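Single chain ahead, written as structure tokens, the form predicted on its own.
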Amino acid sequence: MKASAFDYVRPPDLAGVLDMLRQFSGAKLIAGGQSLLPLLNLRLARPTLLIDIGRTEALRAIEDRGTHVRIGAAVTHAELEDCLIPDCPMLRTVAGGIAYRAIRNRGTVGGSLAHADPAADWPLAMAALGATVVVEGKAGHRRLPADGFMLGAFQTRLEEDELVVAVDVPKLSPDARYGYYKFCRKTGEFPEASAAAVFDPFSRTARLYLGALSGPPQPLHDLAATIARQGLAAIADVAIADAVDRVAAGDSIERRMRCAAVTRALKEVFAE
């Protein structure tokens, strides 16, 4: 199939983004487009305007913010990828895992937080990271955290006028760990469970979240709680599994996969 017919404008500015979003109520953002021209093409999407931001300079920058790295929307995976960032390590590795290298060079991050596929790497790594998701608006300007930015599957608390503007990641520590750990049926594809976990002794940060699911990753806190007490001898099978029993339903494999998913990005955090 193709698209239904839609204008397409590039404005020169953010300031131009915005005011094109409040002029149209039938508009959508692209950047990347990975997500959005396949279902342009199956006609599931049927916006009367195309605005593309992926060039939009305000949303392409990397930033040292002292205390965090301000991440642009318009921020393609690839480049993730290809940066190192000492105090967010993190990103790097979550970048170099998601689809294929084409996929890496178009997709963006704030693309894949907006888009809220469930099963997507981002809205569960920038929770797991205690990330916070700036937007902008005909409202002017807010901080949403990233966890709970995500409501439901391709649901999120960005209004019709607002769009996704950066992503804010605090830093860790020398002695923080983590680990990310996902399931795919083969390299390149959606996981079929994932898991994210950030331990920074010196931010107190226990961070454990569970992905892959019907809706916004889940947090694991009370696990997350007693490993960054009791370290690796905390990670029992039990304990693992009765946390994930209590945020996620599922038949015996797919509850086996996270269980999995879980232990296997906690023993990575634990890896000499």
Contents of the next structure:
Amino acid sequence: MKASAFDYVRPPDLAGVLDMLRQFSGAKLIAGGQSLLPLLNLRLARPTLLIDIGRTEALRAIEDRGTHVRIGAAVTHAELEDCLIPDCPMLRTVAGGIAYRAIRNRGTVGGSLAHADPAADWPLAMAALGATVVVEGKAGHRRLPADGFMLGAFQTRLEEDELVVAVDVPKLSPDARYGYYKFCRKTGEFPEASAAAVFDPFSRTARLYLGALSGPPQPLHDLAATIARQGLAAIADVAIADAVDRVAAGDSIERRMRCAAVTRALKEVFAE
Amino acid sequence: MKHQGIGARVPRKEDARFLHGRGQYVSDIILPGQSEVAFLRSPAAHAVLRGIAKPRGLESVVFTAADLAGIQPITAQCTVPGYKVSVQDPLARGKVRYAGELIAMAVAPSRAVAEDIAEQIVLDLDELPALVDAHAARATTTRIHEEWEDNLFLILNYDNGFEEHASKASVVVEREVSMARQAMVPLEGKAIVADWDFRADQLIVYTSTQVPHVIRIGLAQSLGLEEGRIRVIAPDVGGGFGYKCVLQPEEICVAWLALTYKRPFRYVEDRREHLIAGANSRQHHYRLRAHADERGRLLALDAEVTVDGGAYSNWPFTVALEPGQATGNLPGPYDIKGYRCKTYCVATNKPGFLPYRGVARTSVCFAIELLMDAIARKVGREPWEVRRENLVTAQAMPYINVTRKHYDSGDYPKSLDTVRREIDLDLWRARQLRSEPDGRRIGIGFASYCEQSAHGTSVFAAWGLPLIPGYDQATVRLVADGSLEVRVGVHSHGQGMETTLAQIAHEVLGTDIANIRVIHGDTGMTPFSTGTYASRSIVMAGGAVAKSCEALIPRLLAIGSHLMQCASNTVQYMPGRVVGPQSSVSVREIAQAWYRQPQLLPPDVDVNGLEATIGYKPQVDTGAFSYASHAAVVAVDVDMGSVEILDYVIAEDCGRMVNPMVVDGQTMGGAAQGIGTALFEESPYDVNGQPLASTFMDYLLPGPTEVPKFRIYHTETLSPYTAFGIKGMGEGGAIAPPAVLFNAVNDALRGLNVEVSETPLTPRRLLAAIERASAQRAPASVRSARE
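Output the structure of the form predicted together with the partner chain; the preceding block shows the form predicted on its own.
Shown next: the complete complex, the earlier chain at its head.
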């Protein structure tokens, strides 16, 4: 279980990274490597070149940009777990629940979004937070909503020569509430079912997403809007089941788990 | 000196190197000029191997069966009537019988390059239907071994008074239970370094094994080499669990390379290889019919057992061990008068079955304990009550059970009473009446078992295996400074025997355990033993160490009395000293005399000196039976299908404990593995025999957050037959957890009429059972509306 031969470079800056990406079509970016390294060792991925962006300064910052916080793509889960960003408390909650600490020490936010595992945490959380993915490439700078950035399992809107450089997470008001629930067979595993909800009366935000599907996280907008208007108590279980059915096909067991995940995420939001 | 002998909780001597990362495993051995070996394994579960094309230009570093001239295949005989021998070539010849079977090996300076070469080998395979299900494999005309008339390794039939006792029963309870196939997943997989030693004129094989002396015999046979020209060294071994108690085809291949090329070669199994080619344990299926009275007293038991034996029988224990142990141990710790059992051991296109920690008893405990709870539900009594009334009592000991096993000693009901008290059943029963704020359902489960340990010659001889354990020897040597060397042929790989055998030597001679070195794991340095398996080592090697140390005492007394110039009948041995009427001499002074001042020795001194090799086996060699009861409380989430263990209590008795801390460690480790079997571990296959869990993404192990803090209680009922009354206990922890956890879940869900009986209890299996039960409960109109 050893990787097949590849070359490795660590360009000094982002411009160098973009150059290399442009020049070598068989190249693959590596930051934390927590998904890529197993794929290399299993020889399921056989890139000819690895471009290491794990230490690229321009991708490592967390910046307050007024209305939102910009998280560099190569910021690790552990770094988000260890710092409290006052207006984005959910980042810490989500980061601290990803896999194990050893993985969080290396895995990055940008890597998770670009790898696009449907069961991963950041695609779901960033969609629920209404975040924007910032990418750079040959065509220049693009800003893509996190909802819709993942096209399918392990597929994104990134072009061959593009990389995620940051994600912009809107700040929440002090009145905002969120819920994040995932069910994993054991600590550290990818979830069987997951859901995220963000309700902010100040910005009239009501977002509810279902994750761990066969493809990207799916929004339950209507249900979220109804809950924002009427409160959770007014929502019957069957309304949740119907909303889940509309966005995700699955057998009765998957449906049962998904409904429970949505219910529990919502209960977190509205917990006293 | 603090108490260091039998019963002392002394810290393990070996832990200093392990905890500082200074253990030396096979993978740590790097010899000059060493080449790495990568195996090409079969991608197909069942296929005719028409051809193997070596990559052009690399023919000299790729080896197939055709290159391994003179190698004998692995064939394990056994005299059980009807048993069929399988022939396993170390590298496949003509046919492959499971996905992951070795086909070719590539050699290179690094493993990565060896893998590059291996993946260029082109196979011409003609796929055959894969036999994945043991029941289907019994019915089909496709043959795994062409020369066989069916796909059965063997059928066992046992009947002792079944009809007579079944006819008295007023209650009949039927159940089917099954266990999934799984891997053993030691931290360290297989690992081999082989080299040729020109000076010793010997093949040196470093291998991660539990049984170095057995591997020497096996390699000598396979390679056609005189035994004396092979030395097998098992350095630190990162877990055995039965995976490493048999001759491995990889050992033969790597040893052949070193023998042929007279230079070092190394192979280290990776995790993916382990999960594919090591999916070799636990898979049993039971059809059970209990005949009981209205109180739930089990009068007669009828069983049909199916063991999915995989493709090949192993050497030396054979695949017959598993069905044999299943048939013989199914009645468990219970006083059952009538028993009938038919056991099929079926060949399938999977890795050959190996004896995993617990050897069949994890499965039979699961079967009988789920049945015991089902009987209790049927007769409307508490499961612990029914269980208690069926247990063999202390007064009945020694007890010959319905399969003629000789239970030597113990108080089985007391262990059950202990766990019932300590888990606080009444408290939880009261809490069950209230609903939990989080909606989960609480359940309490119990299970009891007894564990045959250190069973010896008569038991194995009855099976007619190729290698039968007899006497175990130990060599003890007092050296000139008075410290003690102890050499044993068993191997310690987690059992803590570098400490516990020193404690036994200390018990006899009084030498400080800091000055006792236990040497094991090297055929060149230790007396013969069949090795470490079947919870035998502390009884067998421990007994041999005691006997050998005892043999030194008269010699010490003779020299000591001479040094003190007093009559030999006036001296006695005290820890570390020979004491006379007026004075005493230390063992160190006696050793100085023997080694360095022999002019001081008595003229009639025992010329064997201060070294002794004595063999030992218990007077009755049918085994010392340890036993335990486990109890657990679980919370079941009926929306997600998850199970959380809230409390777990174990009351165990393994006779005299040499080191209670080591007993605790063994129990906890085993119980963690049992939780894996119960809730997580599974090696599933698709219809083509392709393994579906080849990485830890898909093969789940319990982690620190899934393993509870076990609360362990001990009693010590001595074995009447063994030195110091010690019983083996290495496997016990792994036996009961699946039974106790499933009983707890079934207790939690009895209001929903849900009964689960198939390991592992994944959320999907649990939710499917809940949905089936609710569909049955729903009135017909609702049911049709849903459908």
